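Given as structure tokens, the chain that follows is alone and in the form predicted alone.
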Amino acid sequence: MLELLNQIESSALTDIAGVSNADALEQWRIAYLGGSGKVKTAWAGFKDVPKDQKAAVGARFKTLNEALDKALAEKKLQLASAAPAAAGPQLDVTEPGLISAAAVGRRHIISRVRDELVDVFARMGFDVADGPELEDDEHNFIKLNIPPEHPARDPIDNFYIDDPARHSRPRMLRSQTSTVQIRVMEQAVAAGWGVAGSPPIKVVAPGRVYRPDTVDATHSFMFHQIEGLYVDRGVTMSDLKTTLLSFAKAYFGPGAEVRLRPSFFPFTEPSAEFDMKIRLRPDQPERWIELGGCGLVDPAVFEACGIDPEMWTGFAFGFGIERLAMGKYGIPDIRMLFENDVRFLQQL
């Protein structure tokens, strides 16, 4: 056994001297020190060594392993020091990146369109208002003249947080930004608004709304609206039509074709749908697309907010921001706005 171990050491040291690269060194390690290598194979015969020789043979195994481990470490160091230097300058990873090498991001199209709309209405004298997305049905329905038996209040058509059958004022995710106009009028009245000489209320309210709609090319269960409200003395449908036409031409260009169609909403009287001719695909003709609803504020809504409808009149409108974005930028499918496909986002 001692003679075998001497032969293994001599052979191993001779072979490693001729190793010239890392792959060959790994093969040498497997051949001599691996699980099926020559040293392990020899160790399997240790059980047959006579008892009086076991101490000497065991010590020889120890010195053999130490010698081969030392030779392996020295050869690794030798190969590393002999490796050619990397071509070109070394990269300092602590330095800031080069702007030209990085892709510059941009705001999402919905955020950009929201700001564009606010800018257009700001130039028309509208301030920006905001309200909570978690609402109660008093602001979402009751004060908007939507009675308890109205089908729009059905739980299947809304995201209720509280069970309407067990709560007198169930909370819900708002289904329309019209809730903001109610809060704006309530706050104005609470601050003393409504007497002779009071300034007009003139606001727009952009924000998210939620409805359990089936998702398709023009619908989503979460989308964005921009609500407009103007309250003053002697406001008429002519004021509303002039405002919407001015908005369409300012945002879409002087060639924008729009129309008002008679409709019905519980919170406006008279009411109308606001449509615009839009080409969603280059290979398709223009067609009328509904952008939202509008009308004169119903007297019942004024009374619910503490405003005298005999003294004050006003108009309100609400548009889908996604619909406006689709019309402005020729986007054929609302789902493209939420898929976060970088190829699509880079085009806008």
Given for the second form:
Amino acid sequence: MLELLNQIESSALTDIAGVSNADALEQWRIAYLGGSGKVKTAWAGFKDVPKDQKAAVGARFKTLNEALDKALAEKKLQLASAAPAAAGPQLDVTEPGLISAAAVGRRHIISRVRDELVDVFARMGFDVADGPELEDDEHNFIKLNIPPEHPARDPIDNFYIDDPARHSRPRMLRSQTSTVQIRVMEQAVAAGWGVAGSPPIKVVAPGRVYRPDTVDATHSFMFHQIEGLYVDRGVTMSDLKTTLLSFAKAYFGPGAEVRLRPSFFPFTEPSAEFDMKIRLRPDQPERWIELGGCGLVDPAVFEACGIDPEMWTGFAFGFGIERLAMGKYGIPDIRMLFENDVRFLQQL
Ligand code: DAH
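Switching conditions: you have the form predicted alone, so give me the form predicted in complex with 3,4-dihydroxyphenylalanine.
First the chain shown before, then all remaining chains and molecules of the complex.
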């Protein structure tokens, strides 16, 4: 048996030396290593090998298989590296690549604008606050002085998680970042804030909000807002307007202007909508963009948070980050911000 295996090995190695293409190599593989090849056929005789020789013969089968596998692998490699030479010019691996620098990702424009806004407000003394996106109607509506019969609470206009007809405190995806005003004031009061000598509360809260709007060029079911809240003694509308104007100039440049238009929000009294006049590029005319809402914190909101409205006053504002980013960068369609088309994202 050992004799036979030696013969198989030497003829296999001789044969493979003469192989010069893939077809011939496959023929060789079938002849020696295939299901009815020479090695398998010899293996069929293993059962007749006397017991005392089985170990030696078995070991020889192993080395034979290894030798043939190795010869096959080497031949494959040899044929593969020879092929390009026959087919055409060799690849010069020392040539510089077509893309000389690795493609680097960048932050999404909404994240960048959000951070810029937080940065500008931080320089004006505002802290950053945060609140949950999964909210309840107590923070999204009730404590913001939005009564049960108010149309803003219609299930058609909100992503309720619990059925508002059957739950006393239905959960929902927040529809506005004004919820964070309530959370911040509640937390402050819980920590003992609100007595004479307490420092002002001054926060901005950027984040996602959700509304079941039909998606079009200016609407999305998810977008971002930034909320501002300032609570102190003797806060007036002129503090509010000064803050918004300082922000506009810091963010858009010294030529920016702010305009307040009387409006109504349940959580502020008086309330206004505010616009900013900005110039996108030096060669373009200035234009007004409608940004958001603002006003003096309604005493009912203070009371809902356990704050004495006789002692404390405040202003609040909130506006859409997409709106601002679209105004600043001249983006015509909000969908471009969420489609994640790399060609768009790379421009900004
Ligand atoms: N939450 C309002 C909205 O989503 C915007 C707003 C208006 C926020 C007036 C305020 C405010 O803080 O005082 O439309």
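By rigid core we mean the largest C-alpha set that fits within 1.5 Å across both forms. Not measured: the values here are computed from a predicted model. Positions refer to the first chain, counted from 1.
Residue 163 C-alpha shift between these two forms of 2 Å or more, rigid core reference: For residue 163, whose C-alpha is compared between these two forms after core superposition, the shift is less than 2 Å.
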